[in-house]
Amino acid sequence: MSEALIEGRTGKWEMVLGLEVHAQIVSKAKLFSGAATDFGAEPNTQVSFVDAAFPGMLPVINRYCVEQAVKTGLGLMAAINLRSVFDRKNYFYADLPAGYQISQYTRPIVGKGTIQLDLPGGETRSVGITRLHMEQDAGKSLHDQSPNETYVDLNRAGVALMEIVSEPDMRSAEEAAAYLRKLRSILRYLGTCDGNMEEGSMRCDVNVSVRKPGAPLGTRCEIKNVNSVRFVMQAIEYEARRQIEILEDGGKIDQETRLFDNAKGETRSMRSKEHAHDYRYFPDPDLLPLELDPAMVEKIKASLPELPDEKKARFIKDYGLNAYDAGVLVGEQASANFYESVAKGRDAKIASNWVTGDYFGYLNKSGLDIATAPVDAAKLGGLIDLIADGTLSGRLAKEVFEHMWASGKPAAAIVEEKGLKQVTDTGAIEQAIDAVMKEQADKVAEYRSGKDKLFGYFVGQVMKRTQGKANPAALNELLKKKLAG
C-alpha cells in the first residue's frame, strides 16, 4: 500500500476513502420500462406510464440491462449472485414520482471482487469491490430554468444504474483518481457504460474519514454526486484537511452527507447522514428474485473482451514494453488497437515512444481522438518506416509530423514536397565537414589540444550547414576520423 500520510499540527494523518461509484448501463431502454435512454433530449419526451408512477403501472425487467450487470461483475472478477431481490427504497423527492426507488439492498446481482490500480512507476495493487447492485434512477430537478419555481425533467427516471461499491482501500486522492481510471477504463472495454462523467452516465459519492495511522477507522462524510476525476481528488483533499482541523481542535466528525462546491473547490454540510432503516428498505412486491441461469453466466464470460491488465500483460510480454508505457497505452481500446496497428511488422518500443509521446501529445493539444485526428495508425507508421529506412533522422521525423497533422498527408508525401530527405551520401556530409573544419581552424586546433567537448559544437555545426539532414551516425564517424587529422 502506498503510504499518503498528511502532516497535521498534532503529527501524520492517514485518509481512508471509499467510492460508490453510479454508472449508467448502456442500454436502449430503461430498466423496467421501454422508454428511450438517449442523452440531450427535450425535457419530459422519454418517459413512459411506468416511469411517471401512473397508478396500476407494473414494472417489467430488462434483460439486456440485466446481462450488462453480469458481464461489468464478470469483468471485476466478481462473484454473480445466481438469486438476486429488487428492494424498494422510500424516500420523498419531487424527481421520485412513486416515493421510492427500486433498488437492491440485501442481496445484490454481484457480490466481492477486485481492481488492480495502476499507479506511477509501472506499480500496481489491489481495491476490492464489496458488491455491485441495480437500481432506477431519480429524475432531475431544474433550479435554473425559473427564478421562482424547480422544474422537473423525468428523461433519467428509471434508467438503469449499476451502483459499484468499492471497499474502504484508498489512502490517498492520487489511488481514488487511479480507481476511478481503471474502472471507466473496464467499463468502456465491456461496452456496460460509456463513462462519460461530463454527462452525468458515471457519477461518484466519495467516503472520506481520517484517523491516526494504525489507530481505528474514524467517522465518514460522503461527498455526493462528484462529476469528474479532477474534481474527486480536490473534494478529497479539501474533506480530508477539514476533518483534521476539526479533530486538532478537539471536536468531533458528524457524520453526514456533504456537497462538493466545484467554484470554491470546497465540500459543504448537505444533510445529516441517513442510514438504511430510514429508507425502510422490502422486497419490491412487484417483482419476483431474479433468478440466473448458470449457462447464461457461462455464456456471458465466453463473450468477455480481453481487458486492460491482460492486455498490459501481454504488451509487456509480447513487445517488451515497460510497465508504464503498457497502461498507458491500455488506458482506452481506440488508444490499443492504435497501437498494435502502428507497431505491426516494426519496433515496436519505437512506435510506443512516437505513440504515447508526439501522437499523443498532439492528440491533447489539438482537443480531438484518435478517431478524428489527421494521421492515422498507417501514416505514423510509414513515418517510422522512413526512420528505419534512413531516409528520415528523429528530428527530421518530428518536423515531417507537424506537416503531416497540418496538412493529413502522409509522410513520404511531404518528404518529397518540402526536400527533407535525410543526407546519408558520406560524400556530402565530408564536404560540409571539411567546410566546417575550414571556417572554425582555431577550434580544430583546441579540439586537437584535448578538449573534447567541442565534438559536440562540430556536430552542431555540420547539422546547421545540411540543414539538419545529415545522417548522424555517418556524421559522427566521419567526424570523428577527420578531426583525428
Given for the second form:
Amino acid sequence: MSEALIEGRTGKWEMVLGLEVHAQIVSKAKLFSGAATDFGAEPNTQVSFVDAAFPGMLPVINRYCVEQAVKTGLGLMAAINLRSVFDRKNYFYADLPAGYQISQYTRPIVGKGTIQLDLPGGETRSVGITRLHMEQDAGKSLHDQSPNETYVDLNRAGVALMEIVSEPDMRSAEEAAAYLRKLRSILRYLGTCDGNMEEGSMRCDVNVSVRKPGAPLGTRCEIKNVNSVRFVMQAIEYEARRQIEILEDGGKIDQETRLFDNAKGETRSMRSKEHAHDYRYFPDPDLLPLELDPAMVEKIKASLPELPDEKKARFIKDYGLNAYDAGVLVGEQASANFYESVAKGRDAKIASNWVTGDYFGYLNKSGLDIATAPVDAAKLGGLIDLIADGTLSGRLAKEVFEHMWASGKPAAAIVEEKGLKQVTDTGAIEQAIDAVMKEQADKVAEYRSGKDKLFGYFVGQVMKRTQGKANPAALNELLKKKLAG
Amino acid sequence: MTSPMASRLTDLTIAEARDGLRKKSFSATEIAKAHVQAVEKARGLNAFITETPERALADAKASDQRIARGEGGPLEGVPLAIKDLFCTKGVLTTAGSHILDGFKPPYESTVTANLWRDGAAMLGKVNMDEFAMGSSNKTSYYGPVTNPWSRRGDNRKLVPGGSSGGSAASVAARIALGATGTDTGGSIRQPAAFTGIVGIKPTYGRCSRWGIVAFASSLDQAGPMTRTVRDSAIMLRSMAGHDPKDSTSVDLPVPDYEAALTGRIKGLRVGIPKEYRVDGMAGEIDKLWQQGVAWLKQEGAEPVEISLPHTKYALPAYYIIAPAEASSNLARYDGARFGLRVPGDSLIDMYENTRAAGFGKEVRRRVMIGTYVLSAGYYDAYYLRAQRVRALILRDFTQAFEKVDVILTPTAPSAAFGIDEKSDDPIAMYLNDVFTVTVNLAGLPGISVPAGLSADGLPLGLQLIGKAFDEETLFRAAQAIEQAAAFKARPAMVG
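Form predicted alone done, so how does the form predicted in complex with its partner chain look?
And the full complex, kicking off with our chain again.
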C-alpha cells in the first residue's frame, strides 16, 4: 500500500480511515410506527402521532425492519446478536420530536463482520465491520422558508436506519470509495437499502486521522454527513492534508466533529470535543430487549441471494473472466443478470467485452439503465451471434450497435436494411485488392522492397473500396498472398 | 338540595349500580344526573380539572338504549372520573401541567377506550399532581385538591394524597362511582389510603400504557380506585388486557376477577416483612398492621415472618430511576407541536422559556435530578447502581413468594396530612412512598384497602402485595380484610 502514502515536508504520512454509514432500510413503514416512508412526499404527510411524539404515544418495533437488519448483517458476514437493546439518545432539536432518538448503543443487533474491497487491477482487501445497529432517523429542519422561523418536516422522523460502522482499516480515499461502492452493492443485492446517496438513503460520516507509517494511531476528526462517493474522497484528501500541515507545523489535532462544504471542497469545524453532546444514553423503557429466534435467523440466511463476492468468483471460474471484468459486472445485480443472459450459449469473453465496453458506454452516455435501455440482452446476443457466424466484422458490429441503440431494432433487421452484411465472397474481395494494387503500383513496389508497415494501409484502402464490408480475415489472407506476388 | 333518591344513587357501589340497572330499578340517566349534580356541588374540593356533564348524560342515554335492547357491557351506565393523565379524544388533557395548555388529544387512551367499550360514562377529568409527580396533589398547576375527610374537631384542609388525588377525592366524596388512577410509586394506593377507598396497582404490563401521559415508563401502571374491593375487581377487568400498541403490555388472558372473590382464604400464607417496621412510623399504623394480621389469621390464613432485606434502598433507587426516565419522557414538551409555547429569540430560547413557564417546581426538580443521574460520569454511580438495587428488590420478592402467597404491609406511614404541612421538604414528601415504591420497582400488583381510622378520625389503609399477574389472590385477600374491618366510616361532608 506504499503508493497510498502522502508526501509531506517531514516525510511520508499514512491516513487511517473509518466510515460510519447510515443506510435507510427498505421498508414501507417506519421503524416504530406504521407511517409511510415514501421519498419526496408533501411535508408532514407521512407522520403518525408516534413520530410526532405526542403525549402517551409508544413505539412498537417493525419486525420487517428487524429482518432487514439481520439480512444485512448476514450479508456482511457478521455475527447476529440474538439479544439486543434499544436505547434512548437524548438531545434537544426541533426535528427530533421526542427529544431523544431511539438507537442501539451498547448492545447492537449485529456484531463484527467483513467486507471485501475490489481494488483496481483486480486486487482485493478486506475491511472489518465493527457493528451494525438500528435507529430512527430525525425529521428535517427547513431554514429557508421564512426569514425568522424554522419549519420542520417530520416525514423522515422515525424512518428506520442501519448505522454500519467500519474498523479504521482503510488507508486511502480510493479504498474508502471502494468500501462505499461495495457496501452499496451488497445492500442493493440484499434489497435492504436502495443505496441512493442523492436522496439521502445512504449517508456517510468519515473518521480521518494521519500518522507516520508504523506509528500509533493519531487523533481523529469526524466529518459528518458527506453525501456522495466523490465528496467522500474530496473530504478525505482535504482533511488528511489539513491534519498533516498542522502536525508538520508542530501543532496538534483536536478531536472534533467537522463538516464538509461541497461548494468549497473543504472541511470546517462543527463542534469540539468539549462541546460534544452528552447524550445520556439509557435503555428505552418503552421497548423490551429485542430477542431473535435462531430459527428466524437461519431462515433469512437460507433466503440470501448470491452476493457480489460469490458471484464474482463464479464468473471468474465459469466464464473465464478476469477479476477486474468480473468485479465490474457483479457491481449491480441487474448488470450481472444482463451479462449472464447475453453470455448464455455464446462466447463468454466476447459477451463480457461487449457488455462492459460498448453497452456500458452507451448506458453511461445516455443516462439510461438496463431496464430502460433500447437494447436488451436478447438483442445484444443477436448482434454477437452475427459476429460469431461471420455475418458482421467487429467494425461493422459497432456500426450496427449504434443503429440498434438509436432505433431499438434487432441487429439482423439493421443488417438487412442497411446492407451492412460483411463480404466473405473471395472473388469480390480479390477484385477490390486488384483494383487497389493497380492504382497504387508505386506503394506496392515500396512494400515489396521491404516496407512491411504499408500492409495496414492496403487493408484500409481495400476496406474503403468495399464500404467496410470485407471480412477482415479473408481480406488479410488474400492481400498477403497477392502482395507477395 | 340533593334529593334522597339522588344521594342514594351516588352512594351505590359499581356492583349495586350494575345490578339495579339490570333490574331497571333506576336508569343510567338518573345515575348520571345525580353524579353531575354531585360534581357541581363538590366543586370546593377542586377535584375536577374538566367537567364533562353533557358527555356523561349522552353516555348514559346511550347506555339506557342498550339496556332497553337487553344489551350492555360490564360497566354499563357507570359514571367514572378519569385522571387527567389519560388522553381522552377531543377532551382537554393536562396531566395537571401548564405546559399542556389547550391540549385536546386526537386519540383515546387504550384503558379509557376499554372502559367506554364496556359502557362506562365519563364525568370529567380529575386533578392530579403535575405529571403524576407528588404525594399530596399540591404540585398541580390547577391547585391542590381537598380531601373530603377532615380530622375530628379540626376543619383544617387535608391533602387527598397523590398523585391520583382528584380520583381519590371524587370516589370518597361520592361524586363518582369509581375513578381511574395511575401508580408509579404509590400514586393509586397512598391516596386510596388517605381517603378511605380501595385502589389497586396491577402487575406492570396488565393495563396498556398507550395514551397515558408518561411519567416513568418502566414503573407507570394504571388501575382502578373504587369504594369496594369488588368494584375494583369489576373495573380492572375492563381496564386490563393486551394491547399491541404497548410493547410492555402482556399477552395474557384477563381473568374474571370478581369470580375470584370467593371469600375463602383458608391456608393462604401471608408474609409479614420485618423491614417495613420503619422508624418514625405512627404507633397506630403498626397497631392496624397487627390487626390486619389477626383478621387474616381469623379467616384461616397463615402469617409468615419474611425478610425483604433490600427494602431500605428502594426509595433512593426509585428517586433515581423515576426522575431519569421522566427527564427523557418530558423532553417532548418543548413548545414546538402542542400545548404551551412561550416564544424566544432562538430555538433554545423558546425551549427554555416554554419549559420554565410550563413546568412547576417539583417537575423541574425531577427533570434536573434525572438529567444529572444519566449524565456521563454519573450514570454508573447512580442510574446503573439503582438498576442493580431494583434487581435485588425483585429478587427479595421472588424469594419471599416461594414461601408466601401475599404480603401484608401498611400502605403509608401516616394518615392524610394538612395541605399546609410538608411543603418545603421534598424528602419528607418522598417518604410517603416508602411502603409502595418497592412494588413498582418489582413490577408486582399491590392493593390498598381501608382498614380503620386514626385517633383523630382519618382513614388508614393496609396494603397487600401479590405475585406477578396474581391479582385474583390479591383481591380475595383484600376482600377478607375489607369484610373483617367493616370500614363504614364516611367523610363528614358526605353525611
